[in-house]
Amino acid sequence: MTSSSLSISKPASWKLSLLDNNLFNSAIRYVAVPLTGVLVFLLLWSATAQNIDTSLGKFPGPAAVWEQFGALYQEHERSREKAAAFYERQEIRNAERLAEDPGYQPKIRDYTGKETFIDQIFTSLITVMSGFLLAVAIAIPLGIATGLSRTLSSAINPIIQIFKPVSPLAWLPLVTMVVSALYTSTDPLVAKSFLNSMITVTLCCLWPMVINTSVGVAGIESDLVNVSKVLRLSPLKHVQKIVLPASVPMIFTGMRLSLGVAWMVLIAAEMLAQNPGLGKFVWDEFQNGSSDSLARIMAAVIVIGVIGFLLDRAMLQLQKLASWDKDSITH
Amino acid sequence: MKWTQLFRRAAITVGLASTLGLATPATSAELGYPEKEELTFGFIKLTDMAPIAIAYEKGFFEDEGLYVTIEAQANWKVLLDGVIDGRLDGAHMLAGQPIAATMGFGTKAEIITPFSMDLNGNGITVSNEIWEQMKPNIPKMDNGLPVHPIKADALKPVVEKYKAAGKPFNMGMVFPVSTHNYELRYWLAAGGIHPGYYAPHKGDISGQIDADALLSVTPPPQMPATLEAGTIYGYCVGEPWNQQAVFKGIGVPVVTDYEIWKDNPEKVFGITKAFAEKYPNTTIRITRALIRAAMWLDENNNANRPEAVKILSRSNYVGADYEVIANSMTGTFEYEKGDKREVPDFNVFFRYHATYPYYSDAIWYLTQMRRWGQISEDKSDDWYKEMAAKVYRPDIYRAAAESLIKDKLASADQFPDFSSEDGYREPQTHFIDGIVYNGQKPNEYIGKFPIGLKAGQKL
């Protein structure tokens, strides 16, 4: 995982074409060509799907998947209606009980119905962002510290090198066991399953960010370090004024890398541990073996892909905002 | 006649209950409010989880003031661990699971059951290839269809052929202490095919010692795919995974568990003993809701079954297609494609006292655990009875049933006569090999099997 792979500078010809900007050209480049690509893919998909017809089911074509998107949305709407009825019934029941038993503290419980596809999307998004932010909070200070201190770096390096190649999914059983042992509140703030998924995501986000941050910090130009020395900046000021600004591009590269990995790992972890989210949705559908299952799984696959893409774009925008060295970032 | 007597007694009890009901309005307050109101129950995608789904969908849980979340689990191990570590408050379980857990075979934990979930509901399916080889050994009726029940005698020559060719004959079941494991073993052994022994005291929990057919674990929903892949040649599983194989043309169900042992007890609802002690009212209320659901499922000669199938076919429950689930749930069963036969009692949820946790049902499971070596040493008859009484809790069932009778949601004739009930069914005669099972004499029963460990034997 080299951190430099993402920061290839733009070829000169590309810059030129942008300069003599031609509306027609860019329309072709940004609209027509990608659209053709998608169309060709859809045609290929449709043609191949028709030819994959096993005894375990027919591979879903684009039309079947589109239909399932509609069905999933309707399911969501219906579930919302049921939830509303659930809350109404609950209020009536609470009132009845209060009449019988005045000491009762009425409580409104969450709707107990199954999470819909749309709920699962939000669950996954919240989980991945929480895990990622927790990792940021740990990895960046750690990365800065190892980048600044050779001793610390060589102390921590072997651990990082050993844990970095371990699939975070291998951690999952350990995480699950530790969480169940330590997190034993009777009225927990967040569900155990959420913690399990989140910590797994954190574990996989950690290493790319630590490494990139540490490389970024260690690679600060010696001129800058000398300036800091001349000005006799305190260590805190040194980090704040010199180290952080100078290593921001590398930090963001690490963050972007790890968010991409995190999203992939989260879906797999949800499938494996049956934790709520898109991964569980896919696994549940696989277990159903209904004639719609494959199309629903495909719908989920598309959503997972689109979200992964959007997450990456969002990080890229953030990186552009935070970095002044615009040329070092492309796509 | 016995029937009229029964009817009269029931009428009297109902009359008594209703006069009592008039004197003191039968509010559920007498039972006490549930101590824990928010509950999570686990299940495996099988049609016999129906009482839980129905209790939820028909509002029976809410009537008890319980707010229940129902979650499908990946496999029986995950489900059991969930109940043990408290992630789940209760679950749809294999009857053998609470018994094995309490005994300490596998994970050790005290789990009890106040409610037996159903009778029958499983089948044994073989791949098309094996079916073709079995077919010549099966007698035919006048219309050319095979005579049922099909015994494992028809499979024996096929297994021997594989053995002679040095090929292992692999079959799937869902869990080492599953009903399916014992049913498959029972059927095979009744036909002279040795399904292999367990030897936990030597660390051998594969269950393949001396085996002619090698049984291994596959989660229920993956059975058809595993059969299709050729990893196993046959399997024993609950519905809809036998009918699914027929629909997809992957395999042929050869026998149902109804034919192996008529009206055999199947799944149970399991909770930890600690849960029942900490939340006694909640436990009774859960049992009440489940009893009502079971009654609803069998009401008016299965009139509600089509609606139940519609509910089960939703993706958050079993999720298979309506037609596939309906096949067994509405009283028929399709064997070879096109060979659809009436099996009105394929799934029984309430009649024949299906939900009452009989000690003798638990003891049958224990005898099979002993027969196949999961219990490695001899135990006295009393030990079997004590173990059954630790796990099966008719006392909780009784409290729930009596409070339902009091609330006029059920009548006394629908339940066993609690005043005389000792928890042991009459000796059971409807086994495929004709052996009679008397729950009062487990050791004598174990001694009757030609294949299986007997008194004094230890591997």
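Residue numbers count along the first chain shown, from 1. Rigid core here is just the name for the largest C-alpha set that superposes within 1.5 Å across the two forms. Keep in mind the model is a prediction, meaning the values are calculated, not measured. What changes on going to the form predicted alone:
Superposition on the rigid core between the two forms places the CA atom of residue 109 2 Å or more away from its counterpart.
Superposition of the core reveals a Cα shift of 2 Å or more for residue 99 between the two forms.
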Contents of the next structure:
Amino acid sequence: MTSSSLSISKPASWKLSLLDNNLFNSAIRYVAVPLTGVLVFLLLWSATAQNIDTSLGKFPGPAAVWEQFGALYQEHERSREKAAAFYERQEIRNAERLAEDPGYQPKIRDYTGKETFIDQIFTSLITVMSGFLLAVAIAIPLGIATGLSRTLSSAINPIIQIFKPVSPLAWLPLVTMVVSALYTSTDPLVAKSFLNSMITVTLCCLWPMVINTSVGVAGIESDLVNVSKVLRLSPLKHVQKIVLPASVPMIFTGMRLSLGVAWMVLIAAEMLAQNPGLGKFVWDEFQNGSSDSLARIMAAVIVIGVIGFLLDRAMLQLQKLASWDKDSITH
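Would you generate the structure of this protein in the form predicted alone, following the form predicted in complex with the partner chain above?
Below you will find a single chain and nothing else.
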């Protein structure tokens, strides 16, 4: 009985030891190593910043940037308090007017205070997602069509190759002129600066989606195409049942690339179009030239990088949900 119990307990302890080793290795790989890299970067940043003198003083180190994060949040809170007080005063005034004149039509004016850093983050996110979704609506159908038709691909490919490397700084003046000429409403639904930034983002992130979708569709296995022919699927059903499922990995690769391009393009577009967002925040702080400007710009740079990373991770999760082949998804 003793040898039997030993022979049973030995494999169990071995499995436990193996599990502990795997957990330890995972903790080292996914927690300790990244944290070490971040700490080394912060130390190098802090040491380098102390040796860089600018016209506005020392280049900001991690401590100065962290302090500005707190200051920017406090500014946001004070702005919200002012807005709440503004609307409260209007409600009191309207109540008093109604008491004097029951036929009075109350009016609520919008708060016109300066947008805070957090407001500008949300403005940038709305702008980039609007431009990106418009690009998706154009690029994926176009990519599917060019992938299915060699003739159409040959016709469109030169246009894609010409416009793909064009900088957003070149597109923006043209977009601004066209929007100013066509969007002449006296009561616009959205600001022209928003449209300028959004359309520039759309133009610059179209191409990776078109190219990757086209390559994914053109690379569908011949066996799948033959199955569609045997079943005599209509063109629409062929796209729905065969083309889209088989090309999902390449489509999402193009979408991830395009979203990264869109986020980078947006910051430059907001700087020039003066659309209230992170790009405008960076430009305004640069023009302001106060002693805190560099630290505030660096805080914005960090936020831009973190948001870009989170957008990529979100797109990766969507790809996992949509793809039938989980092994094809790269991290």
